[in-house]
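The data below hold one chain only, encoded as structure tokens and taken in the form predicted on its own.
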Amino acid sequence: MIQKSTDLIKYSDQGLYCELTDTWIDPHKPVKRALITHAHMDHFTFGCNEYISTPETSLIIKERIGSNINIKTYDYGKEFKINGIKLSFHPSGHILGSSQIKFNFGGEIWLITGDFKRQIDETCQEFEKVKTDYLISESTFGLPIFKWEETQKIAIDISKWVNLSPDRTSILFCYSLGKAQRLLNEINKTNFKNKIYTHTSINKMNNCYKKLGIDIFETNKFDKTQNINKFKGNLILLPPSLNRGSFLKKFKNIQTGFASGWMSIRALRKRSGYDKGFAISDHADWEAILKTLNETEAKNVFFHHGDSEALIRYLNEKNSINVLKFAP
């Protein structure tokens, strides 16, 4: 029962639930009706009687796990009512069609960034700033040792990083949907002379972005049955779920990088296994949560996602928005 307004919106081990409309948001286990931010399968389950999102979502969720599923769409800024409470999605510029939620209690403004990233992707829409009076925020990065460095740079330190060693196959692990499409874009600015490979969940991903307008740079499949000669000098793209040595021990001279905004760390790149580590991620670093919370002039604020202990305690110092808790 919701005893006050900071209770609108609550938090429990299936995820954020919003009693008013009876809604979870991103739920870990199978509810009545959920509101999917993204379609990365850390923020989806299987088995909820609806689902409501975006109509990019939608498309790409359907092409993961098949059409059989109740899922209603909404366009960003189609406002929508659910139990008399108005909603709609707007651009987090985390992925292609992902969203934050914004829920209207009766004037009352709560905002949902959902996964966010403030740097410029031509692969989806940019991040919206929305005016609210409660946000709560991701802090996947939420440590000032996290701020990325230009998407651009990154991309051609991987072209530098596979023309340096011509005699090698260069493969990089990046996540198939969202991360792979964004540094497809950026190494085709680059002047890279190679091939590049993609895998068939990369490949897929492709396609459906294609079909939702996105121009996506145009790679070769990669088989495992091929040549592995063929692949000498070029670039592999991977899922890191294959990062593991019966896949690996079929090529003979190799090179091997992972595109992830945790290859930052120095130390958890050492330990990582990975030749080279490229620090670019589709989430925001310090700076820009901490500019986010400022344009949205939200006064108070909860965190979800991450690591927030360093940003609750860097705003307590500063004492600009309220830090606040999700009740039990």
The other form holds:
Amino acid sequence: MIQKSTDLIKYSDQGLYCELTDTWIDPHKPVKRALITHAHMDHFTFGCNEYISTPETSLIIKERIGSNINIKTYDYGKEFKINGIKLSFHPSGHILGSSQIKFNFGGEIWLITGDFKRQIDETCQEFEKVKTDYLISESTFGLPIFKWEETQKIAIDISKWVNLSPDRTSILFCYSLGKAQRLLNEINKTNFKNKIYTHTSINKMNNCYKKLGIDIFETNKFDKTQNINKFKGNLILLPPSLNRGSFLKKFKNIQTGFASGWMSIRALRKRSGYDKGFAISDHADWEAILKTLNETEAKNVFFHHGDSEALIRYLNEKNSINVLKFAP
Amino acid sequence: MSLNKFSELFLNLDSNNSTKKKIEILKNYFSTNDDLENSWSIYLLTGKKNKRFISGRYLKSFFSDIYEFPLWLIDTCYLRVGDSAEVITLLLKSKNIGKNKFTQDISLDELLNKILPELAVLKEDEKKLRVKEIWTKLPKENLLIFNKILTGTFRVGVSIGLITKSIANLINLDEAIISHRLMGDFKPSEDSYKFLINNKVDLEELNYKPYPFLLANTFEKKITEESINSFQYEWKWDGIRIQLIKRLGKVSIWTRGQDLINRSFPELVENTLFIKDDFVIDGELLVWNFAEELPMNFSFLQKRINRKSPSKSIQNKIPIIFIAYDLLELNGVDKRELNLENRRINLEKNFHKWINESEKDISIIFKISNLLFPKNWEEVENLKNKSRENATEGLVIKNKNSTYALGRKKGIWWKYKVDPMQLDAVLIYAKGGSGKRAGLYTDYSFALWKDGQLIKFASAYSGLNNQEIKELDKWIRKNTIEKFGPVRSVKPEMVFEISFENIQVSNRHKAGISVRFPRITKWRKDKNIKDADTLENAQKLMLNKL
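Switching conditions: you have the form predicted on its own, so give me the form predicted in complex with the partner chain.
In what comes next, the whole complex appears, and the chain from above leads the way.
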């Protein structure tokens, strides 16, 4: 039974859960009905009876885990009902197909941001401002030390990094879904003259993006059996999971980089072992989180993902919004 | 010729892990910069004792005051970042402070010789305004370097060895000479850099400098395949390794960390002046208990180091001795190329001569390291195991046929340390690390049982590998009982084997004991906290050691 309105969506370590619609949001375990905000692997799991997402997310999920799943799709902004409750997806700007989810409980609106960013990214739909009463916001980068630089500046840094080392092979590690496409798009705009090689997992995602009408810069396929001399002076994009791949030892002269928001902290950069870090993120930084809280006009906010303690105390001291914590 | 260039150098060094590449970067930097700037760069890069103009604490509170930014929020950010200068730099950038373009440039000399010393003597309010003014004027790219120099925390992954190599490479001179030139105090000036890169080697120029210390490697089993007679055996004392230098009638005492410590040990200087010859001796400084003929605890030595110009009564209460290991130079002649056997003969001959011909009895302070003569490797093992009885740390085993070479060249000297003392203890507190370990709980406190209660007895920071650190960090976050600022108390559940070198009575600790060099040697996942050791066991260890 729902007793308080602050219980309409609950949190557990398996994901967010809404009892009235009997749906889980991005669950970590197989459930009856799962709403999926986006197609990153840590946001969905195999074995659910029913999945609901945007058509873009659905296409990518099928590419990743096969098409033998029961998935319903709704376009951005299109209202649908579960147990009489109205729901809709709205762009969150994180990656292609990513969405915020709006629940309309008969007058009271709840909005789950999902992973979101406010920076311009031409490879996905721009974050949509949605008004709500209750907001559940991600807070992955919820500290004021996080402040993203313009994407194009980072792309120029990457270009320079490659260009200034013509005798070396530059290997940039980045997530194959979202980050890779965004980087390719931005690097292309810097008049990058050298070749770019990409790993199969990135090529697969590039193809999904193309199918969905996003123009992705043509790259060469990276194949570890190729003669390594041809990579010299060029750029290879690989997923982070290959960082310790044994084939890397074949290269005599390489420099490695990692593209992630965490790279703005020197200690993390040093600990990760990459030569160079590029601080670029598909999440909101501190200011973007605060701006979003403001623009949604939410009166109540919950945080999940990341360290939210600083945000909670900061907002409590400002007294501008009611900060709630999920019941343990 | 500027802070701009130095910032760029830092960025380049910081984003290349390859040593080869780093040397290339340094060579390129030194060869395109002027001498004075190069000397300041070396001063900063070797970072032995960079001056702190304001503390990290002040830097944070300045930022908080100037920009009306909550101090607690800066502290929370610090837990993630682990470096005050970097936190403030990130926050300045988030507030878009600093210039976007490289407009005005300042030289390192101007910064370190004028701007910062002048800032340091200002009153607090003026200081704050001055710091704010500099922040606003500097290019954004230079803020990190500036804040680091300001707080005296500039550090980059470059060792003195790497600087030595780069310079030796640049001017085509032997590394040993550059290393020698870099020993001791490095006072940044045009001349000090010119001296460093001088192609001609003039022995007199090195007059006041110690030699690079020869360091011992950890003993390896395979050494026992060699003949017992090819080595010289000595006790490994737990004091301060020093070079005692007397040249042209002047005495200097240099530690291995390259500190000049004459002022803390005037009696050693005084006694040395009774010796007629000039020399450089490698040896050990110890606080001595003359009644028991044993060194006193290391903490006494620390007291002596920290006390500049100690009174006669302190000199009497905490008396020191000097144990000579090796003779490196005699009357201006470098003896390091002789093999150890001959150096030892020289040392003994001269040492006894000095003692005999001195007007004052200097034999109270001057000792010579006694050699041990084990007949086989089994006896070596026994000697090592007995080393606690005379309060030494073990043995040093030196190849008789070796010269006094540079640095940690392998296989010349070996240290064979006595097995550490060990106790199984329970993790009770964890604290966030700093620097490289920022954002992880890496500083741990451990407890032993006493009357059914866990009493804290030691803190340790090292011993776990990266994988274990991550795993434990996760566990700590999940099993926190209470938070006190950066410290968390955790559920008493995890048992660790703690190793340490020594144990002694201490009134300053709740457990009544303190241990030296505690470190984690094993994560005892197989043990329940009931199996952890008691304080009584620790006390037994303490009694047994003698």
